[in-house]
Structure formats: structure tokens, C-alpha cells
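Shown next as C-alpha cells: one chain only, the form predicted alone.
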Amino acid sequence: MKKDQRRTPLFDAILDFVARAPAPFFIPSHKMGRGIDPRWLDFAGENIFKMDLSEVRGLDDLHRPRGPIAEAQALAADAWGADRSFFLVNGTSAGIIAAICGVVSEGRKIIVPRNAHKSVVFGLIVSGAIPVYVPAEIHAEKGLVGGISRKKLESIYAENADAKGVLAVSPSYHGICGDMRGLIEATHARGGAFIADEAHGNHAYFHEALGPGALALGADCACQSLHKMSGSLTQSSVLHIAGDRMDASRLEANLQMTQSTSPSYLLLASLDLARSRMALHGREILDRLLFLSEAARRELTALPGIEVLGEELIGEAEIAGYDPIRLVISARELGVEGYELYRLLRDDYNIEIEFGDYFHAVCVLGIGTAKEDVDRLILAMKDISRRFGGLRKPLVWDGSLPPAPPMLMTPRAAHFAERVRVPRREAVGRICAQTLAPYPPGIPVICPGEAITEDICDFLDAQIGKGRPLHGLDDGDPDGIAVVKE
């Protein structure tokens, strides 16, 4: 029996507590907004700070929910078609780490894509698992990381029959969807558990033009960033499980390890409200976004030298689907790199987009996107098309993604090994002791335990030269890299 998605039990419980106006001798110290800096209070108003609470009477305990948090999580499970759902206040990263530790332990294998988020590496470090990396297909013409085929996964399983499970990403930062149905079926045929990184795909469950989501296809676990696509506050996410391949009690214990003991009730309330809104109005919200994105795509692709990724990718580089709400723009025919396009939009037009890579600028539409914002983007791109038309040669994909380096130690062993810092070029052939990942999108170029190669050094030099943020880079020693001490 479907649950009443109009209900928001946690939000309502918070409002009830605030209405009681107790004398606040509990943490946090600002005491329901009284101690907030007046400048912030003037800007934000007082009510939001009254809701910044802890595990006081009637508000339940995230780590042992029995009241409104438990009810809110049950409603989330119902909305996304899971058996159980867990609210996350440390982002989807906390869920991915907990899920990996729920499937594998030290010395056991798990199959993961090479283009996974860096939180997967942290899950490998915490669990001590042995990663079996799957290289995704590369769309050479467009410089895109594509999908993973079922055939490739089955061939990897044939050589790693003892793997305990698989983690896959869909959709990617660029909106690319893989063959999740095939990957899930192949994983279950080998007795493994399937973890879906759906950080960018939680909205797919509420519109037939976007779904079905991984849970509907049989995934055992899905980790979703509701703040990315469903309107909750930044850092708030949900982990769902279905079936009996995930040990729920072990997962709960893992989440106590990866989540704060002082969870933000602002984040928790935002999850409760976002779930209700998407369950009740998701289709009409997504109808509007689909209309906006399609109209923008038509106008942008009509501009000389401008390309917008879309469903024409399906069938190429193992790409099984594409999220039409995401606007991924290329000006490569104008000779403008995605990095440059990102900066142009920001500096010359006051348009802040998600990120740029060699070819593409990624613009993320969300439930708060306004038509006037899309119109500003279109006007800016019209101007850029005029400014750069005929001035430069078109860009050609230079194959700058380095080959995956060989793994010489497990990520855990390398992370906890004694380390030294050396200049990158002197580190070639040494074992890397850290993660380096351009951010966004947070996909590691090298992980702990892997050999540092010339190709890796060339790629890092190029990224630094283009001014791209690199997580793991030491600002005080930008040419250095941590390696395992010999």
C-alpha cells in the first residue's frame, strides 16, 4: 500500500518543537538563533536558525531512528521504490563509503569503474578491498567518457569470479547513462551485490522520459544526492537498499562511522520536504525542465560553432541513455575549450556554471531553474558564437586522458604506508600514496597504490597549467606528490 506522500513527519516535528519555545540549554550554542551574527540574521531571517536543532525531545536520533526520522525515511523508501532508505547528512560520499564497506572487506574484490568519484577510493581505503577497475569506453570524437558494456563486465567477472559486487555510475556528470539493466543482471548472475552511484540521477524516478532508475532495474543499493537534482540543501543525500543482498544492520553500523554524530536538522528537514515535493509534483516539475532544456538545446545548436550533447550519443561508446535536462555545451568548432568557455561565461556574462573540461561546459538545470536564467545563457552563447566565429581553428581531441596506471598496492595499504613527498617528475615509477582528482567532477587521475607514470605527470602538468582545481594538490608544494617510502 502506497504511503501518503503529503506527509512531512520530520519537518512537522521540528515546527512543533519550535512552537513550544523551550528554554534552550542544548547545543548548538547560538540557542535557536539568538547568538547568530546580526548581519546573517538580517539577511536570512530568524526562523531558519530556530530549526537548527539537535536530538532534542520529539526529534528522533538519526543513528537510531524510532520516530519522525524513521517515518520520513520510510516515506523516502516508498517514493523511490526501495525497501529501506537512510538519510545522509555527509553527502552521497558517506553513503558510497558505507555501501562499499557493506559489500566487501579487507582483501576482497569489488569491480568499480575507473571514472568513479573519489569517494569510491575512500571506500576502498576504509574497507581494505581490492579494486578491479573497469575502463569505460571513450568517445574519441567528443572527448567523453562513455559507458561500460555488459560484455566487458562479464569478461572481467570471468577473470575475477571471487568479486563480491559491482559499483557503477549512471548518469555521469555529463548526463551519460550506462546499460544499468545489463550490468545489474550480469552482477546478480555471478551472485554479487550491485551499488548504483546515482548522485546525479535521483530525479529519474519521477518521469518516464528520464527513467527507469537503478532501483527499478534491480539494483541492491542506490546512493543519491537529492541536493543535486531534487531541491534539498547542499550535503543532503539518501541511500536506498532493496532485496536481501545488502546487510541492513551492517550498513547502519557503517553509516554511524561515516556520518556526523551531530547531524544538521536543517539538512534532514530539507530531505523530508524535497521527497514530498518530488513524489507529489515531480512529474510537472520535470515537464517544465524538459521543456526549458529542449527549447534551449534547439536555440543553442542553431548557433554557428556551438554543439549541445543529446540523445544522438546513444549507441556510441556504450552509451545507453542521456539525461536531456543537462545542458552540456561545446564550442570546440570555434576553437574555444570548455575550460575557457566556463571562465568566459563567469567573467564576461556573470553566469556561473558547474564546470568545464577540454571540450565541454556543463550547465546543470534543477527544480529552481528559471526561464530568465536559461535566456541569459542563450544570449551569452549567441555573443560568444559571434565573438569567436572564424578566429580560431576547431579543436581536435588530443587523447589527453592518461591510461590507467598499474596497481602495485591496495589503496588502503598505500594510504597508511609511510610516505614521503617528492617532485612529480622524480616520482615516476614510484607508488602513489594519495589521490589526485580534478574537481569537479572529482574523478581520480591516480589513486593510492598505483604506479606514477610519465603520462600521469603530463596530464597533471596540463591540468595545473589550465588552472583547474586539483583535490590532493598541496598549494605549498604544487610540483610535489606523496609516494610510498621505499
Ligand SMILES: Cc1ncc(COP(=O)(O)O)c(C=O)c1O
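Basically, rigid core = biggest C-alpha set you can superpose within 1.5 Å across the two forms. In this text, all values refer to a predicted model and were calculated from it rather than measured experimentally. Positions refer to the first chain, counted from 1. First, how it differs from the form predicted in complex with the named molecule.
After superposition on the rigid core, the Cα of D461 moves by 2 Å or more between the two forms. The Cα position of I452 differs by 2 Å or more between the two forms after fitting on the rigid core. With the core superposed, P9 shows a C-alpha displacement below 2 Å between the two forms.
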Given for the second form:
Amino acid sequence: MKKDQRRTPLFDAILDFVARAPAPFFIPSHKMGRGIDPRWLDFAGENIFKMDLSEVRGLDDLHRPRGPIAEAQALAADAWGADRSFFLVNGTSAGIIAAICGVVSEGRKIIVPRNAHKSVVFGLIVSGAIPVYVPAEIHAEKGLVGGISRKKLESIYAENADAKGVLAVSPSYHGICGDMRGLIEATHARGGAFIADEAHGNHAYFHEALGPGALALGADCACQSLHKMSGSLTQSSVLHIAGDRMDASRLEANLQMTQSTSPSYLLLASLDLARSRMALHGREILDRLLFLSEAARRELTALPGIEVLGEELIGEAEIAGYDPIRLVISARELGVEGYELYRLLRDDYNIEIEFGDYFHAVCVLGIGTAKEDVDRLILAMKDISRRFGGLRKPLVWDGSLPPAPPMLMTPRAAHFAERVRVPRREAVGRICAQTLAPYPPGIPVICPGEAITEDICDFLDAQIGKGRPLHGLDDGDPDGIAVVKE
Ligand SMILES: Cc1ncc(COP(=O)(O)O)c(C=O)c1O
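Can I have the other form now, the form predicted in complex with the named molecule, not the form predicted alone?
Once more the chain from above appears, this time first in line as the rest of the complex follows.
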């Protein structure tokens, strides 16, 4: 970091504009808060609405930055060690779609993990790329998606030498980190570009116990949800690029396509401030969080029947690291599913966690986590451990996945083809027009363009029969599946 990270040029420019108190004949229509519902104004205060501005005098233009947005983005690039950074107001999802379209185009190949976020599938649809899916290792005992080894990527590249690049996620929602160094080196050895999905990993750059982040390891692009881990407002993210493998001008054009022409200045200001805070105080903030999470991990793992994921996973299922800040709790020994744990914590203890899956309750700690919150979680888990001790049989993971189906069309061709919904059993042999992903382990069991096999139908029946959440299912027609019309 070389720049003065105390600077917050965009936030300052917004304050200057507000101080000038102009007669507002620009959009948005609430006119700096005057048209906001009084109940909301009363609750939130007027200043927040005064900051809800657009490309007015002195506030630059996200799609052609020359002033404070350009400077704020340059400060972000400096803080994360990138060459250039782009603020995102439609989340990391918008960045991932733009990045995929920056690396690959219609009919070209890109290597992506099978367990990627759905924005990756959207990126494939928009780009028209041919995906080469890499199956991640499964940690069967823990019901977890592991990592992808460098060896596996190299063998996939050997068969797909024309692939233009690789996208990989690290850390995952469950805090699992992959061998990013190995994957980046293997990608570059083949002349490909590497996109890191660091939606959950942007804090890692500010503490040596967490990093290094993908950019420090040579990634060409990193998409980061600062709202998830670095304290900015929901929906605000950053896309960084480094080196010359990404075509910056095409990327900028892609970002114009995936982002609003009316970006929220509240979101942009929050990125400016979150960057400054992390750059200046990230280490001490993360020190405190590491202390809190480690203390909680120790207390929780000492409870009968309770496990918390951690560094002991390293080396298993191609897992190369673990984000110690994430608290992923399992009560499988007590026979309590993660789904139930999620509901118990919410309904009996007023504790809202991120989500539950079959084995795990995923609790996300962040820069605003207070010790009292962690203490409440520990107290609740103590009670749950006592309440359920000796009552049920331990859970056994039964979620082995069916073999990946053959791809008969690109995701784009399947998405844009005429589609019909048919009952699942009648869909065997047809081309799927949608994504269906069961939890756990969160790997899509079928993506658009793939053939629906008997195995897949059996698997879906079993999942639905057990009442397991299936992303992509239509609540109004749970038996139906969207297929390409013949
Ligand atoms: C791994 C991963 N990538 C990308 C995203 C998309 O991020 P955003 O919500 O900022 O659009 C998410 C969101 O949950 C995610 O978990």
C-alpha cells in the first residue's frame, strides 16, 4: 500500500455536495429525503437520504470515472494489491458475469468448478461459453465440498488445451480454501486467465493469519463482496484486475452491461469508507475477530456432540486452508441436522444465522460482530447440546451425487431454447433448461444444456422425498422440470 488510505474522496465529495444544499432538480425523485415516507425518515434520520444522489456536479460517473470515483477505485486497487479496481453496485454476481465475458466468448471453453455460485452459470449463459466443469472433492464424512487439486486442474487442461481460463472459489461459504497458488500457476502455465471468486475472501488481504489473497498469488481478476466480509453495504462489491491477461476495455464494457446506469451513491460511498477502514484498521479488527472466533471454537468444540469446522480439515478432500473467522457448527453427533439447528437458534434463542444445511449451521462473523453476540451463540449451543444429548442417533451423510450428466448444448443454447415444463419422470433423456442444486453439498446436480438421466431423477426424488432444499425447484410445481422443447 503506497497511497494515503485515510483518503475517502467519494464520501468527501458527497458531503461537499450535500453541504451546498442545491435546489434538486435531478433524479432521484425523493429530492434528498424530502419525499421519503416520514416513518422511515423518523427511523433513519435525514442525512442518509441526502446522500442518495446521482451523477451530479462533482460526483463523477461510475461508467466513465474521472474524479472522486476514479480516485476511490485507485485507492481500492492499492489496498488489495490490484492494478485496477471497479466498484460494483449489483454485487459480486455482476462482476462474475462481466469477468467471465471478459475471458471467454461464444463457443470458447472456460474451466469452472461444479459447485460454483449461480452467477457463474449466468456468466456462461451470457457469454455463450462452453463450460468444462471440474468436480470438487467431497468430504463424505463431513458432507462438505472440498477443493480442487492442481493435479486435477492440470489433467483437465491437458484434455482441454484450448480453454481460455479458469474460475475458482476460495474461501467457500463454509470457509474452505483451495490451493489457489497451485491453480493459478497451472492456469498461467497454459496461458489462461484466472478469475478468483473471493465473495467470501476479501478480508484475507489484511491479516497474515488469513492471507494471502488470490491477487497476491497472481490471480488476473478477483471478484469480492465487500458487503459480506469488509463492512460495506449490502450489494456493494469490487472487481479487481492485475496484469494484462484481462482485456480491461472489454471488461469495462461488460460492466456497463451488468450494472445499473443509476448506481447508488450510498453503496459507492460505503465501498470508499469500507476500503479506508480495512486498509487502516483491518489488522486490528481481524485480530479481534480471530480472537473471538478461536475462543468460541474452543468453547463450542468442548461441548458434547458439537463440532466446529477448522484447520484440521486441511489436507483432506483437497482442502488447502480454512478461514478461521467462519464458525460452521455441526450437531450431527446429536442427530440434529443443520436445517434444524438453524431453526432452533432462530426460534428458541433469537439468533439469526446465515443458513443451515444437512450437517452444518453456518454462522458468519464480520467486522461488526460483538462479543455479546458470540457469547449468546455459545450459551444457546450449550443448551442445545444438553437438550439433545443421548436422544437421537448420529447423522450419517447419505448424499453421494449421481455421475455428472453429458452436456448436449451450451448453457446459453439451452437457456434461450424454447422450453417446456414436464413431470420429472418424463424428463429422462431430455435436455435440461435450468439448474438444480441440492444442499448439501451445494453442487448443481444438473445445469442447463445437460441430459437428464435416470440417476439424476432418482437422486432428485430422494432429495425431495426427504424434504431437502433444492435450489431451482419451482414451489408451485415441485414435480416439474424445465426442459428444452423438442
Ligand atoms: C461463492 C459466491 N460467489 C458469488 C456470490 C455472489 O455475491 P453477491 O451476493 O455479492 O452478488 C456469492 C453470494 O452468496 C457466493 O457465495
